[in-house]
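Listed next as C-alpha cells is one chain, alone, in the form predicted alone.
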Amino acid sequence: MTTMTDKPPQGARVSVELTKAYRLLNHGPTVLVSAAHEGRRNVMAAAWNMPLDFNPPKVAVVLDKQAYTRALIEASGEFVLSVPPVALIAQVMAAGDQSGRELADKFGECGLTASPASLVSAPLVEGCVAWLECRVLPEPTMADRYDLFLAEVVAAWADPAVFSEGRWHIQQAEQRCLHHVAGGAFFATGEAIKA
C-alpha cells in the first residue's frame, strides 16, 4: 500500500511513490541519519545503508552502539535518511566527526538546517536531494549483535531538480550524491549510462 501525506515538508520537495522509494538509495549514497526524542535531536553520517524491499519499502542502516543518534532512534523508533549532495560535503564530514551527545545543537554546529518531517518526529536535513522517513522494525537481536537497524519507509521525498518520475537526472556536479570510501575520501555519483 502506498501511503503518503497530503502535506509535504518545507522546501523544494515532491513526494516519491513508496514502491519507488528504494531508488533513492539504490546507487549506494552516504546518508545523514537524523533522530529526535523528548526535545533532543541529532544527526550523523552513515555510509552503510541500503534499500531492502519494495512494498512495503524497507531499508537497513548500520549504527554503532556508541552513536548518540542510535540512542535517540532506540528511544523513539523513528529516523530519517537524508541523501546529501556534493555541495554538503563539509557538513557531512562534520556530522560524521563529532558526537551530538555533548552538543546543544549538532545541526547548527555542523552547518545543517533541520525541518519537520511529515510522519515521524525525526527532522529532515535541508539542502539534501532525497529524504526517507522511517519507522524501526523490531529486530533487537540484530541491532544488538550486528548494529543493524531495519525500518519501513513511511514517506519519501526528492528534490524534483534531480529526481522525478522515479528516476535520477542529476545535471550539475554539486547535486551529485556522495559515496564514502574511507578516511574522509568520497566519490560522487557518476554519469548516467543507459543499457
The other form holds:
Number of protein chains: 2
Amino acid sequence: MTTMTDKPPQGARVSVELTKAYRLLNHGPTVLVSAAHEGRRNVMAAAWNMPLDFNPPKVAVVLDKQAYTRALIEASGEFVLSVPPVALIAQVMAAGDQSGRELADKFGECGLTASPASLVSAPLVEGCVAWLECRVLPEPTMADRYDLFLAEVVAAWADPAVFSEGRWHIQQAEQRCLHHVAGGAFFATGEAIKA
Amino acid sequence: MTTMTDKPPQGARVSVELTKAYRLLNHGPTVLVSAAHEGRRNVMAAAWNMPLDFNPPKVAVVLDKQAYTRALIEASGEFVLSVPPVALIAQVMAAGDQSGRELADKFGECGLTASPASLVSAPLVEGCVAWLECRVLPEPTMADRYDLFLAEVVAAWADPAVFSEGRWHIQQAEQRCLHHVAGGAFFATGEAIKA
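Condition change, the form predicted alone to the form predicted together with a further copy of the same chain:
Now the full complex is given, and it begins with the chain already shown.
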C-alpha cells in the first residue's frame, strides 16, 4: 500500500516492509512522537528511542510523565514515530521546548503539519523522511517505573528519495537525520560507510 | 578520578560527570557491550541501546538470548558499553559476526584489547571514545520477554580528544562514532549542527 502526501516537494511516502522497519531507527536518530485521542493531538521530540525486535517489529521509547503526548498515548494506546530531517531542526527544537497541554494545537505552533496515518489514530508528521505507526504493548510497570514504552510497529513508511528497498540513500544535507546530543546541539547523520 | 590507558595514541580517559553520561549515547551510536564472569570475558556489538534516565543515569540495551555476553551479564550483573569510533569498524563487525561461546578469547579474535574498568568486573574496550560502566537493574521479565536489559550507569569515561566538559568535539574522521543500519552498512556521525 502506498499513500501520497498533499505536499509534493516533501515527496511521496512508500510502504516499508515490516521486517525492515528497524532500519529506519537503527542508526539512532532523534524522532518526533505524535498521538491523538478524542479530538486532541500532540507531538514531542524524543532522542531516547530504539528498535526492540525485528519481526514483528517492536520499538522502545522513553516518554516523560509530564509529556502531554504521553497522556494521549496512554489513552489511545497508539503513537507514530516520525524521523525528521535537518530541514526540520527548528521545528524539532520547538516541539521539544514547549508543552502541548497549554496549546490549542502544538503542530501549528511548532510549524509542523499532521496527516492521517494508515492504521493508528496518531498522525504522521509531514516533511519527515520515515514514519513508524505503533501500538503500545501493555507494560504499565515499565511506564510507571522508567517512563519506558514498548510498542509493536504495525505500519512503516519512508520518503523514497532517501530510503527504498530497505536501504538509506541520503543525497542532500537537508535530508540527513538528526541526532540530538543536549540543549539544541545535534549531529547530522554523516557519510555512509561499509566495514 | 582519571585512569590512563597503556596506549597513548588512543588517548587518555577522563571521567565524565554522571549527570552528563547520557550525552555519550544520546546521538544513537552503535556500542560494544562487554562483560566478564569467573575468568571468562566477552564482547558483542549492539545498535539497540539508548539512555533511559539522567540522574542517576540509566541505559537500556537489547541483548539476544543466544549472546554469550548476555550469559556473562546475567551471571555477573554488570556490563560496560564502549562507544567505538570509525577507526574500529572492522573490529566492530568482527564482534558482531561471531559468538564468543566457541572462542578462547573473542577480544583477541576480533582485534580488540580489554582493560580494567573502575567499578565493575566487565572490561573497557581500548580504542573506543567513550565508556559507561553499568550495573543491571533486576527486571527479569523484560529480559525474558523482550531481551531488554536496563542498567544504572555507575561510572563514565571519555577520550578528552573528542568529548570533554559535557560536549562532543570530534575533529577527525576516524574519531567519529558508528551508527549501524544493517548488514555491515553504517553511517558515521556527521557534522555538529545547532538549531
